[in-house]
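Starting off, we have a lone chain in the form predicted on its own, written out as structure tokens.
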Amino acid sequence: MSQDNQNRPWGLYIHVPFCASKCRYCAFYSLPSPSSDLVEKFVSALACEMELYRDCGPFDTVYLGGGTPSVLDTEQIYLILNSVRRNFRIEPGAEITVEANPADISPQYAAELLRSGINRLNLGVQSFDSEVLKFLGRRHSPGDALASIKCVRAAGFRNIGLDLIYSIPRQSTDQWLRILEQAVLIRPEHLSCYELTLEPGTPLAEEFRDGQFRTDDETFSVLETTSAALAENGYVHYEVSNFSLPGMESRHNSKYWDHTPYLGLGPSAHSFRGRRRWWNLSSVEEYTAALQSGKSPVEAGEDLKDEQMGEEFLFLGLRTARGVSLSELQHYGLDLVNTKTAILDACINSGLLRIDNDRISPTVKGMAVADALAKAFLA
């Protein structure tokens, strides 16, 4: 772990555990159609939790994720952000992001979000194909997606991210590329392209219990095609699933990949500082009850040993175009140059990794199998 990372401004993540409806593929903790009373209790409890961490920070990113934060009205979002500013030092020019469902965006809502201090909007578009949206259980249409993007641009947002999903059953590469073409025409500053996976406990995993959507070779082919298509249009492939126009990377999410401290608030949220990781109760009712009674909502935590830190550093670093420092890995007892020479050479010769002085970084082919690469070095 670089000591410099520990001295950097923190990231603040706020988990909004509510959705209007639950998507078929989603395994994140959230409750569909919450009562107004429960939402009010959550907003109040969130303010109480912030008071427990007033010594943390400073912060240069704030991220409202979920769930679906846009199910909150703008007054509730104002209250949350006012509590943030009251309890924490937020750096000038901080990146402040909110995730939103396109169906929730209106001209007034977009304008009020911007006035609240939010300067980055991440829209869960997922697809511009109505059949794909229906399959995923999304509640918006392609028209809603296009209208929401128009709204947020008109409101004055200059930093927009779109989430898209590929590896839909029976979706051809050409169909996926047409969706990408539509996204590129919109020219968002950021694109997250996620492979659809079967998460345990989700309706989609039950439906496809004995199957998979694509082979590893097919997954690599789609990722390589995606990366090439977006590169032609000026997008930088900086992490396995993430692409941006130059300089418009997600500053918040980048903290998760290099052990920069971050504080997570809300039910099921995780935090990390130094070698300590802790996480909150995964129940909004238990979370609010704990804070109402003056107790911490932390469920558990762990102190990471050198071996665990090194493994995380390797796994996370090999997911990014920047890669990982070999000397920093040695700090944790992972000497790839002297103890994993054969594997390292094989990965370089097969075009999975590049080496430049002290740093190894994955190619697009390497990104497609990043976790397997890390496991090979740790075997």
Second form
Amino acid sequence: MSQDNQNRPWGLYIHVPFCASKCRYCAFYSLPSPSSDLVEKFVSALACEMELYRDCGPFDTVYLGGGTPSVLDTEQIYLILNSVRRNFRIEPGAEITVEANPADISPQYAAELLRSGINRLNLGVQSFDSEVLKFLGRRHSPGDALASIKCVRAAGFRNIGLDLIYSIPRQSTDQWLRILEQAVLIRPEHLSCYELTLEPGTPLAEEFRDGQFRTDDETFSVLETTSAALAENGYVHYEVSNFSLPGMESRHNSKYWDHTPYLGLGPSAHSFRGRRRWWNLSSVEEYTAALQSGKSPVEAGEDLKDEQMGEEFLFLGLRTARGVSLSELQHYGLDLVNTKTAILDACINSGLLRIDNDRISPTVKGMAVADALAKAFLA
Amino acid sequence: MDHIRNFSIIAHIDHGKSTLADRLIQYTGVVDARNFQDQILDNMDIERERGITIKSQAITLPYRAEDGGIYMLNLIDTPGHVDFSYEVSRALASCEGVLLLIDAAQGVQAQTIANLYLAMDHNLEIIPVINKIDLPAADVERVLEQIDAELGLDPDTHLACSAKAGTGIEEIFEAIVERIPPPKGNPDSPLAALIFDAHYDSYRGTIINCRVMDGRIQAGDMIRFMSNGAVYKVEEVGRFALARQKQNSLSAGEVGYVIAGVKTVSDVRIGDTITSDAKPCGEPLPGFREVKPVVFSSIYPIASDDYEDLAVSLEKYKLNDASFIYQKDSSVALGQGFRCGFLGLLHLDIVQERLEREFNLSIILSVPSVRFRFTMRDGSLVQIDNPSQYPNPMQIAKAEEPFIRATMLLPERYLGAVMKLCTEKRGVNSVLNFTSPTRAELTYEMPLSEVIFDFYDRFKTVTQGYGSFDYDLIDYRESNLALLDILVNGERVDALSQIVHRDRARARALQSCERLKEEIPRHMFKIAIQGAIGGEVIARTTISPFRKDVTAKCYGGDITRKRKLLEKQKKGKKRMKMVGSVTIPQSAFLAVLKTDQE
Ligand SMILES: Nc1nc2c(ncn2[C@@H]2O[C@H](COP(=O)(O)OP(=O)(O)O)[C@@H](O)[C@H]2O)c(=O)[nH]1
Ligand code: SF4
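With the form predicted on its own already on screen, would you show the form predicted together with the partner chain?
Following is the full complex, with the preceding chain placed first.
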């Protein structure tokens, strides 16, 4: 029950809003090549922010995401993690992840990260094809990617994740499968495969403003093929875009999908506790200014009603292979078995959903239409 | 009485009747130019937008003629569509003459002829008026030939105008005064007044429009409706400027209104005779007929919570539309609703649009049907207009369906295509006349149900808009009928059932399936659409599913955004109805009747 999830250890997310340069498809808030002064201000602001939340926790995951946390030097990362330990209870064996750009990884950097207590590295590889990397506007090369993986393994990381992007225009399914093969050879514990989407306002979206990007049917068939290929190699498809070796799911990210509390620090970070969601100012300047003058950097928040809790619980759960508990939905006033019988049956009969006692869970086909499933049940 | 003229404008649709009426009104200064647009346009948006007059109305135009006299010209407006032809005939019975308006570019069309015949039936003075002479495509010579050859009228009697530009208007007024005879009638005889229209006013109740033939009517009189003997006390009489204008009395020859505490429009019958309760006239005025709906469909609210709202709205709507009837009904697929009767498909469209627009309702209409007649084995006769009440086929001894006579006027070059269409629509007993060497008048006897089913659209398409069409109900004929059910993902949707001719069942089933395939959006699972008679599936199509609908990333900040999006999409679902696992858009139910042929 999610009531119990409320009592489970929290996740701590720290948003590092900087990147060395801007990728062509990215609509995240992040500042390219920030001044060292700003970065320093940000690091001290983080420490101030933590003091506002000392009642939160305990935590069993910490996640430095971005942006590109690897634009920070190891000293800055030490500083941040030290503040974390000073302010919060971090459980023994906690999963502590940092996202990194392959170009930023050197043997020394990797070793320092490990020493700072980080035990999981997520590398933004995106592709092993230099054409694709160029198309995406990434600053690293396939060589950087391979070198960085070697580095982090050599440094002693036992838990690494790779991010890949598929559904690149003009990329054939075969070309994609070759990239996937290469990834599988490396045997990362975790793989995220994201469909490339056009985010309004990005240079990529501009380029494809009038032209055909690709059809959803094509994307679906790539996703289905990907899932099958990875399954053959022992990877579990546990969320729409996420795969892992058994037991190596991202513990941190899973909290987002089952209403476990999490605290988000840094500009634009989102937090969740009980029925409350709140989020920070997104501009680094405003965020640091607020904290410097002793004010809260929270921009706004909302308290979810039962109905909204139920909606979230449903659409988030339907993204994951674990699915969602029917009795728990009922607790929020969503009685699928009795009020959505026909759709439920149609989805089960057409192989989108499985039902097992109290849980409904999506098949791969179902995950590919998880949003539609949620819409159908909520209509 | 010498200074009264009662007249109508009759025309094929779009030939400019409303424009000319507006122009006449404007010319006599009943309303000043500044208020003109607003006042007239306020009245009925839908009529304006569709370019048709739904309900006839009347207006009295004071006119100072060249002879120096002031004349009261009563313009009685007539509905411009075949669905309302009875109402047209009652309006014409209130007149002594008509302006027969003909578009200078289009020439004589089917309703020109149909309306001319109606006017002739009533012995009216007919003034042919050629309109739109300002158009570059205007061909007055050709229209004159048609007036002579096709209408059998003296072309020398014609007038020409441009209602739009306002030319030729004065000549029209003079012709009305000079050529249309003043009304006859005796003010001292017992009262006989013809009801040609009625509408509902929320302050005064029903306003009856009538033409006094004989006698006189004034406030305080006790009057009687001759069709049903109902007696009322007159509260007010008067005539129509743009607003009502109270008068002391209305007497023989005059056109005006009567307010007499009549609660609803449905208590009044168009064509009925009003007489004096104390001193009734001997005979009612001729031509009275009870108007009966011929097309039936059920109305359901999209959200079942809106049922009460719908009930209240129908009651209000009905106040102003005596031709519309309804009663409670319920559907397995769509829940509680109302079975409704209409004069025709256009009337149905108008009612739907007004309910949605004026009463802010989201509704679904079931597939329209005509009324069939069944003689059962036990000798009883049942009339069925609702496919869901189709009798047990084993018990049917004889099935009959209503037939119409369709009158079509078209350039000779389209004859082949139209005849083919009519045969396909089970048309029989065709009669072909050439009104001129290149124009044909074609009549067919056809089942009404076929005319409802996409005939208009196809006829317009095959004649490229040059054909015109009119129809009368004639009789019931024996027919081999069957109940066609539509199943969506295995579930029978009763609101999509149709009563069809067995020979046409397969084609109709296939067409219905195809139309639904176009209307129903793709779902995440495959949808099977089947047409079946009894248990036997005779047509089938499938809608393939969409395969992907999910955002790639959903972490911290994405969640709130995503929930808000979902909530928004939920609100946007108003015009869709869930039937079992399938969401069917409102438009699908009526679309089943429409053609998909280009
Ligand atoms: N050019 C031109 N157009 C006209 C004239 N009279 C009417 N129309 C146009 O013809 C269309 C149909 O006119 P309307 O009065 O609505 O026709 P109704 O259906 O007979 O009432 C409208 O677009 C008018 O503006 C005219 O004298 N000249
Ligand atoms: S590194 Fe990541 S956050 Fe930075 S611009 Fe590229 S995609 Fe965006």
